[in-house]
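Read the single chain below, which is given as structure tokens and is the form predicted alone.
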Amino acid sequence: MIEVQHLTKRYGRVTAVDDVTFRVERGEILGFLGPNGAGKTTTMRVLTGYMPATSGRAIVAGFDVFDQPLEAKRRTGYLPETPPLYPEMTVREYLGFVARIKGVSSGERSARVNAAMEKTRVTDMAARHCGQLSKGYRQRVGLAQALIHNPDVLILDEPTAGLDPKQIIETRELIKQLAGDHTVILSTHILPEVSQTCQRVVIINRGRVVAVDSPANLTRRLGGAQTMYVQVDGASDGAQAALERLTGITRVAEVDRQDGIVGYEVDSEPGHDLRRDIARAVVTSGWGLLELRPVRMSLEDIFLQLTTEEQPGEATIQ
């Protein structure tokens, strides 16, 4: 359904985006996932053809967006980041005139704009001008803008920014909801919003793709080696050096102590699952075995990890 391919853009010397390559499959909800500054909101703007790339391709809906963008735009819904409304009109008018110009016919626009409201939960709005609107409503009405002509592409930047714990929980409930008719992409530097709202996540850094997976098979790839949290009683000081003797450990390290219970992190190298041999250690040694679980590395832990690297002499943009 979307089809980026080698996607550069740049602003003199600067290199916003730099030969991005990812795909996104029908009705799925892709994370686009990256620090501010990364190029996520280029990227965003070069595929809703708000701007032309220096090379690549990219295609929505099964249209190039270079060589055929009034096709490309007809099917693309787009939130910005800073919602394009009038704050003289009312939401009402407003979404109304928002559908007349992408082409809703005369007939359905009354519906359209009735659903739009309904799905975003603006509909005790509908006679408020924009311009008095809140922060939180205003993003949501962004969102009834981009649905109004019911396309088969969403791009969302920044979908809940401004918005309140609960207005956050329903807008990730709409979007959701929204996968299988249509297809997603949702731009963010909230992890939270990655997890639990997307199928899949691209990592961008600098203008650059840095790793292309589900939430769940990043931790598991990136994890490296098997972390187990082991928390013993009764046990001397011997007991970092008894695990230490283990083969296959790679690291011990002691990471709290109190009234005699020591917890340990211990690391193994990848493919070796040492939680018999753990285990068997800790018991034979006459200590008690309290707790032997595994530590997972999070989502936050892989951004982190990928985004954080120093690249002296690069320089990026938004």
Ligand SMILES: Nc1ncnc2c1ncn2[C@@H]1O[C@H](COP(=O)(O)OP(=O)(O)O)[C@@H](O)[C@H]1O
The other form holds:
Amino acid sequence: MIEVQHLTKRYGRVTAVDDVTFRVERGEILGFLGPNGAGKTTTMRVLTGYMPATSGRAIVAGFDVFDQPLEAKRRTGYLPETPPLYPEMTVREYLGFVARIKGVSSGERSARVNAAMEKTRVTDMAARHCGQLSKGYRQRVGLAQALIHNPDVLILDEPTAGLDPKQIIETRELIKQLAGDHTVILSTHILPEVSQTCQRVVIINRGRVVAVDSPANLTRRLGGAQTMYVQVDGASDGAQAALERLTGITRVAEVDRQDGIVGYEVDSEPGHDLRRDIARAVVTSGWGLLELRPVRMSLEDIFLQLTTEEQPGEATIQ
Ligand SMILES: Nc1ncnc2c1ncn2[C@@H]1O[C@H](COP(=O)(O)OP(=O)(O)O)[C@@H](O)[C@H]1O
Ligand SMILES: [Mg+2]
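For comparison with the form predicted alone, kindly provide the form predicted in complex with the ligand.
To see the whole picture, the full complex is given below, headed by that same chain.
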């Protein structure tokens, strides 16, 4: 439904988007996650035809956004970072106006406006001026205008930014309901957004894609069971050396110590389950094995690792 190939965008000497490639399947919600300045808005502006790319290709709903911009735009709804509302128009007038410029026929317009207001739950604000809406309602009216022409693709730039926790939950639910009928890309710089809303995540940092996967897979593939917590009794200082001698172990670090009980974090090479070896090494040395468990990395840890490491090549896990 959306295909981005080797997209690059430079502003003068700043490379905002650097050889970005990813695809989004029909009906999917893709999270576009990255810290501020990563290139999310720039990518979205290119995808929605607001800005030309420096190089690369983007296909939206079967149309090349550079060669067939009108066809692509007709099938795309865009919620920019700041919803483009006209303060002096009422919500109903504004949505009717957007429907007209998006080419919705006059006979269909009022039904579309009502449907979009219902979907985004702004019907009770229909007669309110856009300039008098709360931030939460402004965002919802912004979503309504993105939906008004019933596009195949929705591109939502930080749809929950600036909302309070209750509005955030409502907006997430709304976006989930919209997927299926629509293919959605949403950008965010905060993690809970993607783990709770998206099936797949593209992590972008300094204009480059550093990971593409499901939130669950990202957690598993990058962190997961490769780090173990091992708690040993009666080993004094011998346990660390004993663990370090095991094949496949890359690092042993003492993390806590009390009354002769010492806790270690043990990293192993990917794909090795060393629990049996660790247990045997501890027990055959005559020490007590009090605890042995995997340390799960949260998506947050992974995000930080991916976006703070200086070796993008190493962090790429596609
Ligand atoms: N109009 C512009 N002119 C020059 N540089 C820009 C412009 N817009 C964005 N940038 C730069 O491009 C990079 C990516 O910005 P942006 O796409 O807004 O990131 P994000 O949306 O992920 O925060 C940043 O370094 C930003 O300073
Ligand atoms: Mg942005």
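Positions refer to the first chain, counted from 1. In this text, the rigid core denotes the largest set of C-alpha atoms whose superposition between the two forms falls within 1.5 Å. Nothing here was measured: the structure is a model prediction, and the numbers come from that model.
S.K.: Taking the rigid core as reference, does the Cα of residue 249 move 2 Å or more between the two forms?
M.R.: True for residue 249: a C-alpha shift of 2 Å or more.
S.K.: With the core lined up, does the C-alpha of residue 262 move 2 Å or more between the two forms?
M.R.: Residue 262: C-alpha displaced by 2 Å or more between the two forms.
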